[in-house]
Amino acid sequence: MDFTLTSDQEALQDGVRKLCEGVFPMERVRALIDVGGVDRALWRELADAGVFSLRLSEDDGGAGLGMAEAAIVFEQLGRALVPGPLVWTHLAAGRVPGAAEGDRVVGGLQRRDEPFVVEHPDVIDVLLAVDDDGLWEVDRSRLSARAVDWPLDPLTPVHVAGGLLRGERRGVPGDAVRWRLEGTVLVGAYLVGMADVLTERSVDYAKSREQFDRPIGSFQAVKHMLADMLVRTEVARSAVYAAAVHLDEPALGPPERAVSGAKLLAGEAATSNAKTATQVHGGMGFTWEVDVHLYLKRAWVLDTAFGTGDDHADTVAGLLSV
């Protein structure tokens, strides 16, 4: 399988990266902590760029692209640490009015054991729940939830709900399976983008930071750490791209193993690279001023989204034994 990007995909990748650099520099991302992680004007800029409508048909106002292109886009969003319920709003485009245009922010969760965690509760307009019976819009006016005062990720405020009412159906049972697979790949792509930029930042810091009149990047132990970061990123990127292609091309066979393997590798790459980046930055890596801790906290949160690493390891193991 050839994962070389086409010229159109490279142009898409470059365009989204420039958008993120211009609209979401880290100082602006940090400022979003005070507004629940979402600024409506910036959210609409993402929508105008096609982030949410990317996979809709041209007749429906989209670009008619596939999961491979969506993975490329979300990888760039992960590099910039763009906050908000990006994956759920992307999935809801075309199904929830206003989601594709950025007029409505859509949050979501998978029904599992209680309690349920609702992310960005103060900014979402629609809350969707996915279970084995399909997709449901939760009646938020009847939702009993309490705020978490100190969420793990300061850019992802959360409420904990004791129970969820099913609400209005937003699809058929088969949609839930597809949403879970697609959401898993998009989260994996976002994690790969985080792992990638953490590698770049660590290399740059190792080149400039000196100890004993030498850049720390010249020390063999640091070189090994940086090399491991690169390898983890590239392996995870290949796995995510492969999973996206499996979803685009059903003839390749059932995508479950590829999707779970991709999420497992992407989560490990992002969390491990964030920890290593903290080490490379030394004492500064533990401070609020250095951005590394924001990536680490987001990686911990996203590593549990659409299934934990253990969940996906069990899935891969089960499918290998069949």
The other form holds:
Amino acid sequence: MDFTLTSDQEALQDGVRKLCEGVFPMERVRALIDVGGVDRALWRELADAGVFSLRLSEDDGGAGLGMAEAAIVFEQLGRALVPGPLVWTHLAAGRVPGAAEGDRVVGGLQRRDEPFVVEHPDVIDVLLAVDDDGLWEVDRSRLSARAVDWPLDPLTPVHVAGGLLRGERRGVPGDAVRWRLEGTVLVGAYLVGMADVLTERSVDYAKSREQFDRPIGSFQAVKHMLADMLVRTEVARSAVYAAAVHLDEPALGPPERAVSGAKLLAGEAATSNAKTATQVHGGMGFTWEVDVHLYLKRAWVLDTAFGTGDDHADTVAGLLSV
Amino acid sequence: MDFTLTSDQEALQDGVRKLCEGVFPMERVRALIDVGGVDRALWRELADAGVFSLRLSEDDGGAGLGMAEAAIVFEQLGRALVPGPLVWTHLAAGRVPGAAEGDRVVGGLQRRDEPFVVEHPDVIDVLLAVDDDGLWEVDRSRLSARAVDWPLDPLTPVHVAGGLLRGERRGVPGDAVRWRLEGTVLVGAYLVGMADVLTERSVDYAKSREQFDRPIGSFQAVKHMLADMLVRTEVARSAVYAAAVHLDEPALGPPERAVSGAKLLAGEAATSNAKTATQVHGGMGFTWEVDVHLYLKRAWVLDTAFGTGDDHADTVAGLLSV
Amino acid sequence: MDLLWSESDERFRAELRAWIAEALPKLPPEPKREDWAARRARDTAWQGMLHDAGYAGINWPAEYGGRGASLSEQLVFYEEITKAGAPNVGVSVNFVGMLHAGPTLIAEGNDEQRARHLPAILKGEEVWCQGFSEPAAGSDLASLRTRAVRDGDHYVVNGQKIWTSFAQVADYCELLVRTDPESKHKGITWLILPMDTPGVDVRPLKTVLGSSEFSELYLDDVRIPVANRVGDENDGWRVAMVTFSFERGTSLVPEMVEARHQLDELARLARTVQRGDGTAWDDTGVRREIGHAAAELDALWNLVKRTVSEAARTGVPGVGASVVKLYYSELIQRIGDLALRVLDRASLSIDDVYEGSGHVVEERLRTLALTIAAGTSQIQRNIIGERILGLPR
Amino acid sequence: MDLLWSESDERFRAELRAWIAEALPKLPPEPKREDWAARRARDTAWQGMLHDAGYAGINWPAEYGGRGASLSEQLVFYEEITKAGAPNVGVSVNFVGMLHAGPTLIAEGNDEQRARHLPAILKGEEVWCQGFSEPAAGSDLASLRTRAVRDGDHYVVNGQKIWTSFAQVADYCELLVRTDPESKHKGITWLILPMDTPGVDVRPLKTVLGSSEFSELYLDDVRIPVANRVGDENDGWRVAMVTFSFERGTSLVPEMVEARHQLDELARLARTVQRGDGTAWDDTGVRREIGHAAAELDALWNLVKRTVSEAARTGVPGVGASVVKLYYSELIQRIGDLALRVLDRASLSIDDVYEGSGHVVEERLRTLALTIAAGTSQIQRNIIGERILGLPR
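Form predicted together with its partner chain structure, per the form predicted alone context:
Now the complete complex, all chains and molecules, led by this one.
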């Protein structure tokens, strides 16, 4: 039992962080609004860094790493708010040709209740659907989808589709179960990264912004809001790391409870921190120019991905021993 | 439309307040712990002041007043934390002989799910039960009840009973509907009075208690907690008064939504304020000697009386126009 | 305690309702979000129609051309206007003129200023904007730094304002400037700025909604006649605050009427949204939270009635007004969160996925500003703690 | 990141579990709540058994007679003890001796003090209580006023202490006194007070639970030998704080293990409590909140593991320890509220209405203290804001 990052994991964390700072500074992320969230060249840089392939075996061109490392990577992507169907393409690596290499952008959705909301419709090459019977590659030519002019998140353009058809099979039911668990944790990790950077940015702002001749961060009301941001982040991060480790280590027992709890708390940490960050930034938090709203909108989007908080709370309750 | 107290109502409010200050100072309320919550002489003083009879016609020995006035009275009783089955005896006035005059102490309960919890078992002369079919006087000699050594609220001793039998009929189904509505509002009014006095007492404490060379009420964290206490009280009070007025004035339409909303918010105001008051009082709030815990425990008790918050939120939702 | 409307209130309501039913269809359809000229045209047209029918300036004294309605009639007015979906003064391009600048001129302007502006505002001929906030003066408004220096019979103004609504289409701006750098509250002056004065530069400010109803105002050697000063030099803080007592608890009324409507809409949506074998409405937890929010809105509405009744009796609105602003702005955000939860994946679109769903998502974004503007929730709690509860600073 | 216990941890767990299974039945049944003598007898008996088996002072260094267990073994120890329902050091009558006074003597005592007290504490022969808080010195502990004046080789102490646990049955008290009235933190001294010293008056303090595990301590010309001083005169604040670094994130572990058990109990209760046609568990809203709380407790437990792992690596527990105390104390109160909601009318009784229901009601009352004691939640947020986030005071 040593629940800290290994030095390899620390190095990975550091590397991805620097990659994101170099390739995805905020102005470049913002520029992706105009191209549907994905720029092919940047996407390939992610692939080259191993973001999609890192859990493939070395024989398959991967790094042979586990979910713990994937979670570390996605946390950093979340900090930088890198857009696009990162989780789906990561899951598809090794199963959909070209995904691991960044040649094909893979999107996906869970087949639950209609209508189906397809993210990044104009930039994805492949659309996957997961349901209880397995993984499917949807035949998009037969899809009746409607474009949305005004998406909630400008970096997550969407189509609304009905009667989503199954296409070619890409996996059996067991794969679907595994994908759901892994996807849930990766989204959770991304959300923790968002919660984390929102705390940092809000703290910085509260230290520099003065009102009534004092930095606003010296007012207890603001200070306590910021403290709660840190608290939510640390609690959610512990949950996400633990869930990832549960997926890597079967001897720890069934992972479902840990996975659902992680997504639940990560979603709440990111949405709550984004709302608090808006409040701490005052009027500036209501402007397009300040980044906080981009985080808030993405947090809301991802809170619905791979199950909502309600879904996951239900799941955890059902797994309590009584 | 003039939603302020009339001068008669202000006089009534003032009168009951003074009565409570005179007859029910906190040390006397505390002394009632040893006698099951009711002292016959003090009970009769309440009756003489018209607490039970005020809505009876003048011919029947009452004051011919309405629910608005009853709510004003019960708010004051709540401030003073007067114990005993005040609401049931008030409802029973004119229907159970001796109730209005304070000669018989009337308790009651709603027949819903077992087990039934009978409050003040040792001091009530009559036990009423309300169900969908009407009002009933329970034959207590046939009741299988079990005494509780350690009640949550020392001023609300209880028995636990099973298989509660109906006894003599005291009212038709329409009476039961009316009693439930009226009882709900009166409990709500009592809870608002509690929320109110808890705010006052906490503010007083926060002004006088010094730590770090400052009154703790000057710390923003404490100040904001106290502000929220006031806010909750004012919002709940508006709801309770409005519910009472709806019961008095049929032209305002069906009262159910207003009544349920009032109880819901009053229960939350009292329980939340009592918890906040405990926190503001620090270590002293954890002592038996300081009164806050008596309010907290009573708030929890009353939050379950005449329907829980969950019940009432459900009721309001069901009455939304869609 | 009486919640029944008086006969005269009911008569007023019936007349108003009949008039709206006739007048509203004459109005052009709502313009696109960013078409400010068209929005000005429509809002001022409606203002003109209100004026001709005798409903303009519902809370303005009759001697200044207003309706001089009682506070209960004002409630009825806002209720009917909002329920009918007619343009609401609170979100009109000239809300500043109607709710702030006009009332300030009534209270503190001179005869000439009143004669020149009040009729034009009421008729919908003149639109005002507000130049109060600055980048470094938000919650601490009195620290504003836009400098006005006397030069003969003019003030020469330099500085920057922010959060100026509808500046693109405004004729005048109520401007707070610093005339004494040595003192804080007592060094501020209130000026009437014609927006076509040279040196005024309006730069649209994009909000989280992607729209630009707000602007930044850059003021570069802007010359404003001393005759445009309202009140004394260095007395502008008091002048600006006078307006707030004018509201007497009614300022959020249209917003709250709209919120009640929106909650009904949310309950309807919850019955529409498919969830497993049923709808979102079948979820006890969600349904109960909607019911809870409805109870809170009902209670707030009754608190408004208490506040307005107290104001009608005593002239001051009592504790209610502070409470309503704080509570409402946090509640409406919670309602918005609840809406996102009900919509689930459909919340990813601000275009309607279900009829009306886009509106609730847009509202969630819009209401982000409510806990910040006009005093953050943190400032509101300070005010309640210090002014109402008497806690030490 | 590794959550699997090492082989040696698992071996430790197996041995401990076997020992507990054998030892626990030998203990007398739990005494009545207020029978302090019997509680002392039972808790010290258990301590003696632990000592003889080599488990006493699980976190104490071996050179002072402790087990010197690794941090992960400490987690295993607390987990097994709690799961088995064995007496927990955190709520034992001698928790002060084991967790505060003993560690302080190890760190700051002299050889004589250590030799005299440490073995006795470990064997269960000596019980300590704590004399830190005063009526006017709670959150602001350093403002304590209990006065010690030097008189030859004694200090003469006058003052009042409060919140002294199990003082009725304690042999010694770790006492903070003021030796320099001119300075604040730097005028405090740490003394060993034998409880049978003349002038010590113990007055039980009744809590909201109606019980008296706490007392007030009145000190009237109490003479304490200077030899009983730990550390230097006026250096007592630092001495007292040394203890806290000893915990390294484990202090709430038994409490949290217990809470996980309690939440399972609540889920079981929810399936027992009849509600309409079904049980409280059929209520989606309630069930989801129970699931939510479980997720939070799981996460906190994992945060403890992170914290302890960091402490094992670096010697300091990092941010986790502050977060766990703040979050846990508020969470456990929410769980208690949820329990009252599930029990509905049955919550009116602290005697069991359903098996185990009384316990959760009693716990709701007990946990009221957790957001207050050892630093209120408000103080905790200040600490996180200032020490971790670096915000200005």
